[in-house]
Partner chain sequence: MSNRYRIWPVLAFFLVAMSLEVAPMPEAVAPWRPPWVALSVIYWSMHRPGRYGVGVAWLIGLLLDVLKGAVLGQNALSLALAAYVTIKLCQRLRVFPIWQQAISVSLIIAVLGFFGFWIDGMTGKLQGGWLRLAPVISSMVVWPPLTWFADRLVASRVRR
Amino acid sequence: MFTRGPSLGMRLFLLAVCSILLMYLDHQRGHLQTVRQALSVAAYPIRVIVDLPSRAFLWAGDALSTRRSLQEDNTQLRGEQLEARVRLQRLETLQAENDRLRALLESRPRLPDRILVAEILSVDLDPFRHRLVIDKGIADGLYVGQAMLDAAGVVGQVTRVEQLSAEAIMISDPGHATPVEINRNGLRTIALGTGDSGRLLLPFLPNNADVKAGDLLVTSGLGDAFPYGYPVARVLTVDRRPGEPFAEIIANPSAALNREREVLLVWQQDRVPDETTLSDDGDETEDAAAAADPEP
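Hey, can I get that sequence as one chain, in the form predicted together with its partner chain?
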């Protein structure tokens, strides 16, 4: 403490300069991916340890559930599956019809997206931001900007990938904007996060726009962030304010933000990893990659 090396104030000064340099490089330039990945090897065990109690709790719930509740679950799931199958039959004929019509119009058919299920680690990053950590990373072929869904709608997109985990931003984060369109009439706009997981804001629609409460918003596919046509939110209130140029429209996200344990990751056609990097569940990958010749 007393005589070795530079004085305490000098050391603090040097470290402060280092930190500011790091912040500049990381935030303005994004140069520090390798540093972050090296350090994330040390941080990953902590994330896993923190996630353990809730995982154990879930496991105990599974292991201790009674025969009766399992049977109830089973019948309910059977019913749901039957319903889903019936819908899927219709979807297949519709898909075929759609492809035929698109062929007539000489436009490229929409391709199936590759999908992977990831689990959310229960880790709180920052109370003022809506971020989450999932248990898939570079090893599974994730990339920055990848769309993330759950069973009901869009959850968010991947912002940072590490070897075994990834960080994602949710659509309700105040820093996130989702390009959407109204399913009923195709009117395009942008849905902003508010920092409240039950509300999205649509601030860019004029007072006379054709929008009403109950309208479904789906991803518009513009901006290349999300694939086209996944549900995002349902319009809750439309407040037309005379004297203001834009209406105040609030929507309620379809996805169960903050309540789900699992999310689906979607690869868009041009980002599907080839079979050399990914060996497992290759059948979907092959179709998609084979058909993914982009138009000139």
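Having seen the form predicted together with its partner chain, can you show the form predicted on its own?
Shown next is a single chain and nothing more.
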């Protein structure tokens, strides 16, 4: 009972040194990657359990829907399906014509991107950090920098991949930049997140730029971050300020960033996963992804 260990100040100093050493080794050499992967696997059931109450609440709300509401939805969907089939007939004709023209020009056909549906486990909408966690990871072939969409447009891209889950940054995050172009005239620029899920900023267009409210912004395909042609946002306001070099342009994201429960993960043609990508250790996946990881 009379023995004494190191003082409190010495213990604090030793813990600080150990912490700095571990952070250095992890940042420079990645020695703790295996430990992090193991911890992520162990924490995955906890994430699912925490999400169970909200899932149960949503399931109960859906189960209590009235019969009349379901019949109205069914009637509306039948009408939309019929309209879509009529449009599809026209699209098939245009696709065949496009194939013939490409054959005449000896142009390589564009193959559709591979997609995978993922469910959102948690969402962080802090004003300075718009992130979400999904239930797909290395085991499903995900890679850092992978594009993430919903039914209406671009949601964001994957920033960290674990064995059974992944973290993604949304396009509304203040630290994220999306290469876009105006669909009407092909004018390219960058859409920056503002911390508001309903607003994007286009800060690098001059006052005389050909942009107006209602213009659709789509991914430009530059930087290898997002495939070309996916909707990103629609221009809300254009404020041309005399004496200033750039106009103040605000756009509204096409995707429902604060209402989605599921997202689509898109593989570009040169990033479709193979057996090596789906290996258990995931090392080759992370190495390949690191080369294509854009700086947000």
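All of these numbers come straight from a predicted model, not from anything done at the bench. Numbering follows the first chain given and starts at 1. Just so we're on the same page, rigid core means the largest C-alpha set that superposes within 1.5 Å between forms.
* Kindly check if the Cα atom of Leu77 is displaced 2 angstroms or more between these two forms relative to the superposed rigid core. => Moves: yes, 2 Å or greater.
* Asked: In Å, how large is the CA movement of Met23 between these two forms relative to the superposed rigid core?
  -> Shift of Met23 at C-alpha, rigid core superposed: 4.6 Å.
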